[in-house]
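There is one chain below, alone, in structure tokens, taken in the form predicted on its own.
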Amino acid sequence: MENNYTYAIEAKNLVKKYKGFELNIPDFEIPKGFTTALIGENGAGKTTLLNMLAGLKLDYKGNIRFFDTNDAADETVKERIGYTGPGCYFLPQWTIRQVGEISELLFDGFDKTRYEEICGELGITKEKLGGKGKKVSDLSDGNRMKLMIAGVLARETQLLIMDEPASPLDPLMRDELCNRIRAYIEQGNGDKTVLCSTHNIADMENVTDYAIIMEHGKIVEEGFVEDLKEKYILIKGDVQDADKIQEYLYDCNKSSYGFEGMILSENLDKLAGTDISTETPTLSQISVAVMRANTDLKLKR
């Protein structure tokens, strides 16, 4: 990838091995000032990678560089990074109020008043019902995620690393999450960055600037979304035409009504003479096509 941008994260030769699985990424860069979506099927290595970046896994090989510094253990670097992940890293007996009080002690840039405001805005607390005294263990999965989101958004950070933040949220809150991610980026004036993994590609597409697609512990595609939409073209036509151009199809789904497939834009002129229509693909369609082309799963076409 051409080095035309500054980066919030740069990593080299990342390797993490498990029994039967290896994450191996020679180069990894997250452009500063944008929202990057990390996309891939279950077991692709997304959570492993994010845990390494968030400092939750330290037993890996390679070098990770944040904010132009090699010292990821520097406390000033940690202060500038917010993390949300699956499960919950708050103790179950803590109340919502205590989460704010403890976060204020742990992070210099934590604004407890702002935290309480966000909790109210997201419906985690209701003052008349004494919501701030509710324990973490009493919250639903969705409200636990909203609590983690409130915690990181109440801090003064420059990078958010979010592992599947939309998964436990209802459709309305997924939309609100996108709005808050967008506001976070805009408030930074090019200095704030979000990296999030997602299975809900369509829900997160309108806030995604850059996409990284993983399979088998490796990056198989990446780029700014608009560039990817120029790199790939969605085509539709009759089934017999699909057979004629099979060698150029990156992915294809057939039915009695015809076919729909993905090709590289550079191959479009090679399809002259076929009766096909073309469309600009969505990020979701590109992601599915790339994952299909790289998966080990035996999928029906």
Contents of the next structure:
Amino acid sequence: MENNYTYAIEAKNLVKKYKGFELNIPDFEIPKGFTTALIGENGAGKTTLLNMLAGLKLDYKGNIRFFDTNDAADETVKERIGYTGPGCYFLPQWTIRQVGEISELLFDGFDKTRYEEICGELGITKEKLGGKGKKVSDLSDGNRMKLMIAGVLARETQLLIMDEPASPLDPLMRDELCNRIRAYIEQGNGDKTVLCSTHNIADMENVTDYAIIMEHGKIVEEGFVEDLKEKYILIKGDVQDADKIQEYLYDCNKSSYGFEGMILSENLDKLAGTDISTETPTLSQISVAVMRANTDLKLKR
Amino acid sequence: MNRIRSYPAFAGIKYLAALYLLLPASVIIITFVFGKGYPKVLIFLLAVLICMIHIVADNWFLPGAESPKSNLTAYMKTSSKGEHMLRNIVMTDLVFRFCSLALLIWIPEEILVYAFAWTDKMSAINTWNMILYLYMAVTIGLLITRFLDSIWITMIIAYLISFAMLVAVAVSFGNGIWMLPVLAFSDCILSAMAVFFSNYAMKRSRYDKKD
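Starting from the form predicted on its own shown above, please give the structure in the form predicted together with its partner chain.
Let us now look at the entire complex, which starts with that chain.
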């Protein structure tokens, strides 16, 4: 891939400390016009990072810039960023209609008609939910997430920061979310960007262009998906061969039928003489391999 | 225009209807039903009832807004207008509350005078004394309950503050006009504190506890 893109987000020397955890990212860049997936196990620091980027947390060190020119402290930046959180950020007593009214007051680029259309398309209208005003507290986790998604998609934004948007959604809605993210990027003609964190990359893989894998508050791998799929190769073979090439395996799963492992492409020539088959891995498989290689957890293989 | 729209949009129909329709209607009905017997006692008891309802009704407005664990203002933090809007909403709410409390004391008195020929009506000083104490009690109640995230504790605090207000009004009954500016000044300070703490809570939530 040619290096001719600019960055929706550029951050340097990001540091934030909690008790027993430190987020430390020297360089962080999100390419403009693409969908970036932020992948990591629980406690990797994804939500911490997204909260810093969305301006919800200010107690960090480092410098964040948006859209090539705007400092994070610039108030106009928030108007161009849509954020959805891991939990619902609306007051429980608000109704769906109230969310629209308040959003219209909070954001200049909010289109209430579009919001109502999207709520209808996602099935979160009072008619479809059983009548009455339907308060946020009456909605399921999935419907609350749909409400947040409707709220950000009804705004004129250039960047969507979404923290675990797919987690509470059913499979149909996950697919719909991917379609809407794709449509958002296409509408922007290279000017709109999506950054979303996810536990389950398999659901978001078909819409992800760029991936960042985090562990223990650090970025351990990143790149365009096509480049990552060239960098890593999935190999399969007999168990006895696994022992021979253990040192080159990035990750390995053994069973009585054989082994399956991840290897860097540059080490493929070192497997000469072994009876293995190769496959292009999925982003999900790459993520798991990288996370396994970097995790502290004692996982069974 | 946004300042005018933001208060009803944020407060919601249930909260506005309870405080500014149902409560006044209930006060008027109670006055007509029970006003003939002990009008002065009725005014005092109405003050207690109004105070309790105003504090508890905040559960539909900004429940636990100043609690360290509150996620209440999370959505508003995503907007550059969030802090300004929250400040406007809290200030507008206090102004509406004050006007409402004044009317809720003044209207029953007028009903008692004109419908039941009440001759022992409170002097204007004592009426304003009661209104200012009532506003003080409500504002103190809101300041305390917005740090908590429990409707039950809110109800207990509303109960205690209402009766404390009753005692304060009774003890200060008959004081001269000198008490009014003291109460008015105290109410202004409490109002400023209510606005300050609501915004402070939003600002504080942007910073996690240090190690």
